[in-house]
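Next up: a single chain in structure tokens, the form predicted alone.
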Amino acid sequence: MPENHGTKPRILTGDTPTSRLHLGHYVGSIENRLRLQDQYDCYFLLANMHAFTTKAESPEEIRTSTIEIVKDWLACGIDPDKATIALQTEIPAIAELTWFFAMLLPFNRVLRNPTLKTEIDAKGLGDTYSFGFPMYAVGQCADILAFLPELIPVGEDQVAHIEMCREVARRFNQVFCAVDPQTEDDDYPARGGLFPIPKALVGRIGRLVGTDGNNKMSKSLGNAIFLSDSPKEVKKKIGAMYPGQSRNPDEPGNVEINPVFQYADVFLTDRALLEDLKDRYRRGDNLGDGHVKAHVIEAINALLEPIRARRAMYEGPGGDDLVIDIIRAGTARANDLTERTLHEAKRAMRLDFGPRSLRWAPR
């Protein structure tokens, strides 16, 4: 049992297993998770059900990515003795709550979610996306509220989802728990509401640009540096970055629009060195982009080296089995919590005809 389980304020966050994790995930959310796992009762969700909204024809890929993401989490320092790692598809309360919450949201409200629109464009889905694709926005509300958390560490692009989750929590509490709609968000539980109104916690870097220098870092866009990349791969990807229009023969360099300097801002821990590089670049003081890239490559590899070393412990024989055991143990704890939440929700909805229990079969 994690040492913080049930004794501290709760956090819920997670990732959809569509690939390995990259630096954008690290600075956008993982850093916060590492910092907060000592202070909060943390649940980290593997949202593998959501992966089926765009990859339903690739179940083996989703399974592999699920295991690989847990390896990334463990490699970064997520500690299953402090935080609970849980698998979405083995938590039936989430699917049931998704159905109930869908009745509280107008269809047009779901489709207006700006994150959905962005993903439809970025993934080139056009009008071909499945009915389940917009449903995953409702499912995210259930992912969160099933755990009754106070905080949700997310990247900047997920804030719109959190706002819809807050709307659902308010609406449920008002309709089924008779909470006054004028109630302040922090007061809902004290006024009889089942669901707290959770807050988003954005990482220190809300949006990390990809190595293409234009778009957010993403596997699907081919502009990602993965946490499991080798030093050679990091060097190759940073070395290929184009500095944009930050240089021309007649003007000093513009560090504000140079993506290489965006990486320098994020990853260089020597702030005096960073400011010196910026000053020299602005003055055109015989400082090329290659020189700055070399410092960035060194800094990123210094960050990733201990992550690579910890990940190697799960890459050998038996590594996948160890990861699956961690998932099973965490999911059992998650079901203990979410089943209680679902029972309370059903009681508020006058659907309380008796509790149920869930048990893992022997492996």
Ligand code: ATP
The other form holds:
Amino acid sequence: MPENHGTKPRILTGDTPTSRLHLGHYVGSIENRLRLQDQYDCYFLLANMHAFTTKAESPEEIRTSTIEIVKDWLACGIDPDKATIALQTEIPAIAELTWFFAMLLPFNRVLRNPTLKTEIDAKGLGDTYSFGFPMYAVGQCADILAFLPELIPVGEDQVAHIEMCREVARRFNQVFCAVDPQTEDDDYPARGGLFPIPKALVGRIGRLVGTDGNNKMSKSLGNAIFLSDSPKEVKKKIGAMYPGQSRNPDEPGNVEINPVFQYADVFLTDRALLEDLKDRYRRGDNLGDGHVKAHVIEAINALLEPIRARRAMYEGPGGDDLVIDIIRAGTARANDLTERTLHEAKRAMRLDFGPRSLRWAPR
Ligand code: ATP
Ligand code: MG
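Since the one above is the form predicted alone, can you give the form predicted in complex with this ligand too?
To see the whole picture, the full complex is given below, headed by that same chain.
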């Protein structure tokens, strides 16, 4: 049983197993999870149902990514003795709450969600995306609220989703728990509401740009540096980056539009060196992009080295089994909590016909 379980304010967040984790995840959300895992009762969700909304034809890949993401978490320092790692598809309360919440949200409100629109463009989903794709935004309200959390550490793209989740929580509390609509967000539980109105906690860098220098770094866009990339891969990916229009021969370098400098800003720990590089680049001194890139490559590899070393412990024989045991133990705990939430929600909705229990058989 994790030492924080049940005694501390709660955090819920998660990642979609569409691939391994990248640097954007690290600075957008993982850093905060590591910082807060001692102070909060943390639940980290593997959103594998959501991976099916865009990758239904690749179940094997989703399964592999699910295991790999847990290895990434453990490699970063997420400690399953402190935080609970849970698998979305084995938490029936989430699926049930998704249906109920879908009835509290106007259809057009879901489709207007700006993050969905950006994803449809960036991932080239056209107009043939599955019905399940926009549903994931509703599902995410259930992912979050099933755990009754206070805080959700996420990147900037998730803020629109979390706003919708906050709306659903208010609405449920008003409709089914008779809470006055004028109530302040923080007061809902004290006024008899089931759901807290949780807050997004955006990381140090809310949107890390991808190596294409354009879109957000994303697992699905082929512009990511993965936490499990080798030093050689990091070198190759940074080396191939285009410095943007900052190298117009008539103008000194523009650090603001050069994505390599965005990485320098985020990853160089030697701030004096960073300022010196920026000054020289702006002045148009004889400072090649290769020189800046070399410092960025070194800084990223310094961050990733201990992560690679810890990851290696789970990559040998038996590593997957260890991960599956962690997932099973965490998901059983998540079911204890989310079944209680669902039971309370059903009671508020006059759907309660007595308690039920979920039993986990041995593997
Ligand atoms: P996909 O392309 O499949 O949507 P993704 O790379 O966007 O994958 P998610 O699993 O959707 O990753 O996101 C997990 C968490 O990481 C979210 O909190 C998200 O906001 C954050 N995140 C993802 N990409 C970035 C980024 N480039 N910068 C900062 N945070 C990010
Ligand atoms: Mg995403």
